[in-house]
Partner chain sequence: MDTDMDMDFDTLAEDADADATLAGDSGGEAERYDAAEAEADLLRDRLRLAVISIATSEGKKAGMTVADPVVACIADLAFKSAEQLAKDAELFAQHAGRKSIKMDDVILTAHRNEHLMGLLRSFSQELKGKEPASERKRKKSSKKDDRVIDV
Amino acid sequence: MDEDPTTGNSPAAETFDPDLIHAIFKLVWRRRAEKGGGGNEDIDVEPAPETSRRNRRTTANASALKVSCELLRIFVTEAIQRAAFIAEAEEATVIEPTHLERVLPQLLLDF
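Form predicted on its own: structure of the chain on its own:
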């Protein structure tokens, strides 16, 4: 009853690297802090209980990163499947950016 790892039906299905997702989150958090005027936010350190909400540092634990990676994998897989369906309806053999552009509005509403 072994599943093919590329189908997404097995626990060993490939997903995004949690370190990559964490780096992306840190970049976004840092940019938001700079935009908000904070600018001195250290992402990896747990906040002290006495700090105000505005001065707290943003963190992500391993479980949150794992769930985020899985959500991104499912989102990308669904986008590709929907774009492939549109391409097949047009009798195209390659998924073009226009196929993705057509499915993204409904995909974003569904997620």
Second form
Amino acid sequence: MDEDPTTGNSPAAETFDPDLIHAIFKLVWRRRAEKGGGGNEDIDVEPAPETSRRNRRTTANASALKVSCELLRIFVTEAIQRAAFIAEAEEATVIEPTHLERVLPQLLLDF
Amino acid sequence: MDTDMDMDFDTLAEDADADATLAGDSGGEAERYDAAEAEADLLRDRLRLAVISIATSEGKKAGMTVADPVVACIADLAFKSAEQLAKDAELFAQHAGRKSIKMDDVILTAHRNEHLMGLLRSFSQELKGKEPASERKRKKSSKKDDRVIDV
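Since the one above is the form predicted on its own, can you give the form predicted in complex with its partner chain too?
And the full complex, kicking off with our chain again.
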């Protein structure tokens, strides 16, 4: 139908940036490593990996990041598609928070 | 409910302002914890931008416009699930005795949803197929050799 130049430019624009996801991952890992050092975790059997090899933190390879991006992209598109389905049933043209609310429980169970 | 959402947006805007000022005098007494929090906020905002573009284009496909609170909510959930994904993948890798996350770790995080797992599997196959690297082939052949020896 009507081609919108802002959205129809490239398929690459419709997924996440692996670098961004990597940055988020690193943040979480750093946070977890610090928490583990604080002695909060007694489940961890290994005696604090960051003391033995401090420079070796968890890393991710490029394809793993791409798959992560895909997973998050699917999450977002599923959320929109399911909400759109509800909105369509109510003959609305705008996806409102109430539509999202209806699909949220199942969506969160599915991911 | 609407008022709540509006309030959320206001606080978000304030947070963004706070970040800007924090970045200005980061050389001062900014604690490490605050710096990490500021970084988290920055990442959250970047993720939100990405979610906005994906969500609006997906809405357009369905012939709908998406209300802003909906996008904000999905962005927040996406960030939370990214955090959870990071944790899960790290634990899986550790369990396998690795320090680096591989594709299989990420795919394994979706093990509760077979359909999703299938989607990710085919995506990863596609990625593998795209990669021209001879290195991968070498790895594969060595793996095969290992298997033969095992059997």
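Under this definition, the rigid core comprises the largest set of C-alpha atoms superposing within 1.5 Å between the forms. Fair warning: this is a prediction, and the values are worked out from it, not measured in the lab. Numbering follows the first chain given and starts at 1.
Once the cores line up, the CA of Ala89 ends up 2 angstroms or more apart between the two forms.
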